[in-house]
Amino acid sequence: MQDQESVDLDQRWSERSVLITGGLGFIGSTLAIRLVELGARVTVVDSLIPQYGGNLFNLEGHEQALRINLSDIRDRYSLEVLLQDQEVVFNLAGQTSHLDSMRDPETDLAINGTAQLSLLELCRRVNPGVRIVFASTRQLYGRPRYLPVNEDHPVEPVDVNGINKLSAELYHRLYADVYGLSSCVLRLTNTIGPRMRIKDARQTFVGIWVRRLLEKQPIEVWGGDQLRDFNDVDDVVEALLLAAADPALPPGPYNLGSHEKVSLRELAERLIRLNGRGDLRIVPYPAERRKIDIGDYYSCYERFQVATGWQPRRRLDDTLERTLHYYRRHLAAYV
């Protein structure tokens, strides 16, 4: 028998048409086959340029119950088209890479600044009814003033890429306050879980140790002893879900997070330990990143949990035991 729970995501979704840009990527195909899973309709679009994580074998097995769409966010003329009589727009699609940003400011502008806003205009003029929600980012907070990082915290972006986030950000919440488009902002800590990208480490830093760990090469951890929280990526597809199903949900912005904290050095011991064999090598913090670190984060989340009754329920042992489970299985597809 179904939960009530279960009943209830059913009646909510069952039905519902819905895209996802970024759908190929690691969040994106993660709710993707979640919102299948509960009867929705589903469109992913996604560029898969080979730098931004997108995988056709993320939706392996799934591929006849949604549609995919190949064409950029930056592509107004495709978008427009996607975007009528949708329901529901989960905003994924991203450059993620802070050192990228960096070394190409023009091109993260056009994707994380300039295609948003074209987005949200054509939401206006051809759906204005539609519910967006918006995958942020912690790093626009900078380095830490006080921990554990609320939504009150200084906003002080120490790298283009945060900046090009909030100003994503921004041109949300004034188009749901000008215009009443519904829109909800949640800003991500590392999210972690099968289907990230581990190529290398401009997604998550964790994915590059995973791939390391298993072609039996040590792990490099920059440091140490900065502290993190994660986010088991099933934990943030239902945070998603939660903030697009209830359209009386202010915009926020919203923290998500975790309880756990861990130093870096601990993350990549706990890995080893699972992985049940691995070495890991502390090196000094490369002169280029070193610029751009924001040493300790961890997020309060309470903002989100009191409004929504959201809170991670997934152990992280237990997600980077199940991702290392995925890899093995799936190796080949990733790298």
Contents of the next structure:
Protein chains: 2
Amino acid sequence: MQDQESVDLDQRWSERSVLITGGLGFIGSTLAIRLVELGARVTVVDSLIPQYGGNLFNLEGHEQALRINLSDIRDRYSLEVLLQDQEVVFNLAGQTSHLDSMRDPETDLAINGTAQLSLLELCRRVNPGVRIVFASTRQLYGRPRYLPVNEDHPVEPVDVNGINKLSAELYHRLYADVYGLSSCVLRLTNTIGPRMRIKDARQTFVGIWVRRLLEKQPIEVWGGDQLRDFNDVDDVVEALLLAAADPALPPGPYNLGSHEKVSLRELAERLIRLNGRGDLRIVPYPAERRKIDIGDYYSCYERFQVATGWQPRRRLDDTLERTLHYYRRHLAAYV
Amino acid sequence: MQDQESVDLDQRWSERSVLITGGLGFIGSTLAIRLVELGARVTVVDSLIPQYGGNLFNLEGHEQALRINLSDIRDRYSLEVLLQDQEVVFNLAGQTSHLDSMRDPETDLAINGTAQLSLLELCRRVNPGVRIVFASTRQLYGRPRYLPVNEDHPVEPVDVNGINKLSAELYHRLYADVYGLSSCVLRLTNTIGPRMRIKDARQTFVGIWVRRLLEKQPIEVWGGDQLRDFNDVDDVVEALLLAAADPALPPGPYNLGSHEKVSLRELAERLIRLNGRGDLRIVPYPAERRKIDIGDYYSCYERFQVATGWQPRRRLDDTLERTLHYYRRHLAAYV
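With the form predicted on its own in hand, show me what the form predicted in complex with another copy of the chain looks like.
And the full complex, kicking off with our chain again.
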């Protein structure tokens, strides 16, 4: 038996046309599966660039229930056709690695800046009534001046990725303001769960920790005392759905976040405990990364909570346990 | 007889190799001429895109004293060679029209964002010891929340140009912070004087006012009550030289500005009075531009004044008079 809220949610999404950029990625694929369950007509776009989060396995078994279009968001011609007649775009595609953005800043800009601007121009021209939800990042706050970080905190990105994500966010808000495009910006904090990239630390360091644990290697914790908040991917999916569902919701930006905050060392220890075994090694923060280290970070997500009623509902331990369970079964598909 | 300060200035620039991007433009060419006077070895780069500020006439008569290289800053291969062995880069090239940035946002991004990032990458690789001074703009503050606007004012660009100039500024500051590149960012307010674009309002509305006045057409003043501050181009050139001369000066950003502020209507009236004749017509702010109107604006430039001793020294009336005089003699070269 469904409660009233889920009935509402079903009706809200049933038969609606939805495009997810980055839809083979961690969050995008989890969202796609949820939307299929809710009865939406889902198209996912993904470049499958090997260093990014896209993985065909993320939607294995769901291929008949949605449309998978392999293309890069820098390819504006395919995007123009895919955007037509969509009611909602979940704009999740992006380069997410902070280190890669420093090694190859121009590619980061092409994907996280230029392609985002093109996408908005296309929406304005071929689908001005679309609702577009953009996944931004806490990365653009830089080193917190105070905690928890709310949306009024100064924006001081410490890497090229943060600068370009800021531009993309500002484009989304500008197109709402000037052209009346219905956009909404969420600033995600660390998101974890099944389907995240675990091959390396490009998407989240928790990914490589899970991999090393399951491969019986010690987890390397850089520093260890830094505090972080983590969101379960299912909570983030719920936030994305809420942000999309109400076209009257102003563009934001809105932080996501969690009331549970832990140090990196504690997170590693919890993972080891939940796994039943494992080791961790504290190593000094690598020199190459020190300049883009931000110290402690956790969010205030009150603005989004007040606007939509959202709050994170999954406990961190449950998320970690579910994640370990997922990768124990599917490790080979992710390494 | 020179005073001590000018002797110092001469010695500081004598025989130094200097590159000016946008060097055929309004500020760039004025700076180039000044640097030649000071004994520097000057190379200017300019794309001469017809809609922008570059004009060969700006350096007419100076061609033998400096090197003019026609190329676009999006052309990274020529830029790579031109950057080598320069001691200072004055990075002034850019798309400056707010309206053009809305009509063709991708070009604005390519020039004001992508090319700026490439330039910094090139500096880092082929000339990491260079001092680079970047001309940013008050445009990125958006609608002032308080006046005068200092550098702590929130950054809330109201057009694509402001977003992209913000990115470029953040790249310059990031490359200073992470790679030790010696950069400095000045946020210019309305700059006027000889050599500005007067063909249309793309660079500054004062340009088209001067043109209309000299062509005996009424000046069109949009709104009229908005307050603005104006800097004489010679004061801006002095600021650029000061920002470049001290490699220990932190990247900023630093506002330029003026203690003299006037309404647009008053500025038009002054121009007419100084010209001896002319008419003005107050027209409602055009709908197309209303969304990117920012209301009153004037800067606090105290941070730069404290850091370098700079202050604007030219009186607005003198600037306007010198400007009218210049265009009376050279109108044909600018329309």
